[in-house]
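Taking the form predicted alone, here's one chain by itself in C-alpha cells.
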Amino acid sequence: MATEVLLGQGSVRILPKKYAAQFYKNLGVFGELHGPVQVKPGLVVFGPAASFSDLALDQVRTLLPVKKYLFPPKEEQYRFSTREGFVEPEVEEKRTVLFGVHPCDINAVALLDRVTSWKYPDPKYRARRQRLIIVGVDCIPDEYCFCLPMGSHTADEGFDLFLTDIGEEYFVQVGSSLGERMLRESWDLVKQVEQEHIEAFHQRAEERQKAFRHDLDAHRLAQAILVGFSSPVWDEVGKKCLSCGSCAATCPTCCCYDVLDEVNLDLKSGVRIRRWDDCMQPEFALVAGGHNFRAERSTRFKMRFMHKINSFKAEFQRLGCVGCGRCIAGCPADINVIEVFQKITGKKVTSVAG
C-alpha cells in the first residue's frame, strides 16, 4: 500500500535511478548545473557539470567546500579613482544549482548563513546565497569523516532537495518551496513512497551510521579545551604545524578575510579587494609596532580551535566544526584533529588508519 505524502516542505518521492540523468537535466531550468567533478585522479572539486554522467557522486569530499560559491577566495569590493569616486561591481544575477552536496556541507552553509547575518550582515554573501540552489546527496563516510559525533551527519534543513541512495532508487526529500517546484518539473519521473522504500531508507541510515570509525565526545569538547588551555598537546601540534593555512582554506565554516587596496601606477585609481585570510598565518595577529599576539604556531592552532569550538558555541549554540575531514585529508604535516580532540577530552586516540 502506498504511503501518501502531501507536497510541500518535508514531502518525499521516489526517483528510479534510470531516470536520474533526465531528472538532473530538468534541474537546468532553474540555474546553471554544478556538482562534484573529478579533475584528475584523487582530486574532486565543485564545478560546472553539464550532464549527470559528469558527476563524481561516489566521492566523499571535494577539495574546497560550498563556501567558495558564497564567499569567493578573492573578490573585488569596488573600484576607486579621483575622477569617478567609488564604483561597485555589477551583481551577477544567474542562479546555480549545486548538486551532490553532503550533509556536513549543508550544515556548514546553514552555519555560515547565521554568521554572515550576525551583528554585521554581509550583503554580498546574502545575495549569492539567494541564488544558490542546493540539492543534497547522502554519502558513506571514509576514515577522515567525523561528522557523526559533531552532529552534522544528517541535514534536516538548508537544502532545496535531498537524495538518499536506497539501491536502484533515490529517496527524494523536499526542503523548500523552490524544491517543490523543482520536483514538479520532473513529476513524470518520480513516484509515490511505498513502505518498502521507507524501510530501505532506514536501513541505509543504519549502514551509514555504522560506517563511522571514530569515537569523540563532542559534547565535552568546549569545556575540555578551556580546561586544557595549558595542555602540552598544543605545543606538540605546534611543532608539526607548517602554518600553511590549508586547514582553514578547505574548512567549510572558516570565513575570516583581509581587505586591502591595490593602487594603480597612476596613483589615482585602484581596487579594493577582499580575500580569504586565516588565523594560522604568522601575520594574522600582527599589530602596529610589530607586536604579534600569536607568534607561536602552537598558540595559533589553539586559538583557531577555541574559536571554532568555544566561540561558535557561545554565539551560535553549535560547534563551528562539522567533521567533514578536509583539514585532516589536506594537511601536509599529517595533523589529525580527531586525535587532538581525543587527547584534549581524555579519550583513547583512534588513528585515521582505522
Second form
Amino acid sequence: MATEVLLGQGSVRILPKKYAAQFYKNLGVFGELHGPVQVKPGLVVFGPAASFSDLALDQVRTLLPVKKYLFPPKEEQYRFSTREGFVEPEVEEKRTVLFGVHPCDINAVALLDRVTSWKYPDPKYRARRQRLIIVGVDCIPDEYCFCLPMGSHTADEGFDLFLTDIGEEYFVQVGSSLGERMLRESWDLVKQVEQEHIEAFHQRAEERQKAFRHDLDAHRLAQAILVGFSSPVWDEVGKKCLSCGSCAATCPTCCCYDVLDEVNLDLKSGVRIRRWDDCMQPEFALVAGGHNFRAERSTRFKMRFMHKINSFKAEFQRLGCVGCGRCIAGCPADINVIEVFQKITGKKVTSVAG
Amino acid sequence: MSKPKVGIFGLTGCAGCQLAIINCEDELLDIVGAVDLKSFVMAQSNNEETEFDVAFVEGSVVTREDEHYLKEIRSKSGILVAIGSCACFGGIQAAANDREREDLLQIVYGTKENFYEARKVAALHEVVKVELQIPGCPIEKSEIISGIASLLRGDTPLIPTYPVCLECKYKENLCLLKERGDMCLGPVTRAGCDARCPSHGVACRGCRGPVEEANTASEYSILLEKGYAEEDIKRALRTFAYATELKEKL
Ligand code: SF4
Ligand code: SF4
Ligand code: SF4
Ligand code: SF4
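For the form predicted in complex with the partner chain instead of the form predicted alone, what are the coordinates?
Next comes the full complex, this chain leading.
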C-alpha cells in the first residue's frame, strides 16, 4: 500500500538512481550547480559540477567546508577614498545549488546560521546564505568521522533537500519550501514512498551507525575539559602543534576573522578587508602593550576546544564540533582530536594516526 | 609635508629584491611620486649621498665591506628596513655558516687567502639596529608597496605572522607533506607568497624564512618520522635562515 504523504516541508519522495542525473540537471534551474569534485587522488573540493557524473559522492570530505561559500577566506568589506567615501562591493545575485553536503556539514551551517544572526548579525553572511541552496546526501563514515557521538550524524534543519542512498533509489526529504519547488521541478522522476522504502531507509541508518569506529562521550566533554584543565594531554599536543591553523581553516564551524585596512600609496584611498583568523595563531590573544593571554601552543589548542565544546554549547545549545574529521585529515603534525577527546575523558584511545 | 627621503641599497645578494621593486611597473610611478628617491644605484643615475628618512637594504653582510657600508647607511638613516630573506635571515649565502671561511675559500677559490675579507654571514639586525623586516626571496611586490604605504602612514606593515600552510589550505591544495610525504617546510615558513610552490605541486623550501614561533622541533621530528635523514633535514632548514633564528636550534 502506498504511504500517502502531503507535499510540503518534511515530505518525502523516492528518486530512482537511474533518474538522478536528470534530477540533478533540473536543479540547475535554481542556481549554478556545485558539489564535491575530485581534483586529484586524495583531494576533493566543493566546486562547479555541471553534470551528475562530475560529482564525487562516494568521497567523505572536501578540503574546505561549506563556509567558503558563505564567508570566503579573504573578502573586501568596502573601498574607501577621500573623494568617494565608502563604497561597498556589489552584491552578487547568483544563486548556487550545493549538492552532496553531508549531515555534519549541514549541522555546521545550521550553527553558523545561529552565530551570524545572534547578537552581532553578519549581513554579508546572511546575504550569501540566502543564495545558497543546500542538497544533502548521506554518507558512510571513514576512520576520521565521529559525527555520531557528536550528535551531528543526522540533519533536521539547514537543508532544502536531503537524499539518502537506499540502494537502487534515493529517499528524498524536503527541508524547505524552496526544496519543495525543486522537487516539483522533477515531479515526473520521483515516486511515492512505499513501506519497503521506509524499511530500507532505517536499514541504511543502522548500517551507517555501525560503521562509526570510535567510542566517545560528547555529553561528558565540556565537564572533562574543565576537570582536565591542567591535564598533560594539552602539553603533549602543544609540543607537536605547528600553530599552522590548518585545523581551524578547514573546520566547518570556525568563523573567527580579522579586519585589516590596506591603504594605497596615495594615502587617500584603500580597502578594508576581512580575512579568516584563528585561535591557533600566536597573535590571536595578543593585546596592546604586548601581553599575550595564550602565548603557549598548548593553551591555544585547549582554548580551541573550550570554545568548540564549552562555549558553543553554552551560547548556542549545540556543540561547535560536528565530528567531520577535517582537522584530523588536514593536520600536518598528525594531531588527532578523537584521540584528544578520548584521553581527556579517560577513554581507551581507538583513533588512528592523522 | 615634504616627501620622505628614501634610499634603496644592496649588500651581498642576487639583487633580485631591488629588481622586484623595479618590477612594480604599474606602481613604480606612484612610489616615485610618493617618496623622494635620493639613491637607488641599480635603477637611476645622479644618486645623492645624503641623509635618508627611510633606507631599504637588500642582501646580507658577507664581507667587511658590507659591514662598513651597512653601518654607514645606518648612521645616515632614520628607519632601516631589511628587504628580502638575505637581509632578514642571512639567505642562501649563510647556508654554510657552520664552516670556516678558510675552508670555504679553499673549496671555491683554491686558496685560503681571504682577498674579499669574507666573514661569517650575518643578517642586518645582527650588525645594526633594524626597524622593519620584509622577508621573501625575492620580496613580494604587494608587500613592498603596502610596506611603503604603511611607513608613509606611520604604521607597521602587515606581514603575515602565520605559516604557509594556512594559505595552502585556503587554496585547497593537496598537502604535499601529509599526502605525498614530501619535505615541505610550509609549517615553519612565513606566509605571504600565497603558497606559491605547494600550489604548483612543489614542496615549500622555506624561502620566506621562519614564521613567528616556528615549531622547528616538531617539523624536524615529522620529517624524521617520514624517513628523511637528519643531515638532509638540517640542510633544508638551513637553506635560507641559517644566519639567525635557526642557528641555535640546529
Ligand atoms: S573540530 Fe575538527 S572534527 Fe570538529 S567540526 Fe571542526 S574540523 Fe570537524
Ligand atoms: S575554535 Fe578558535 S578559530 Fe574556531 S571559532 Fe573558536 S576561537 Fe575561532
Ligand atoms: S592543524 Fe595541527 S599542527 Fe596545525 S594548528 Fe591545528 S593542531 Fe596544530
Ligand atoms: S603542502 Fe606544505 S605548505 Fe601546504 S599544507 Fe602541506 S605542509 Fe603546509
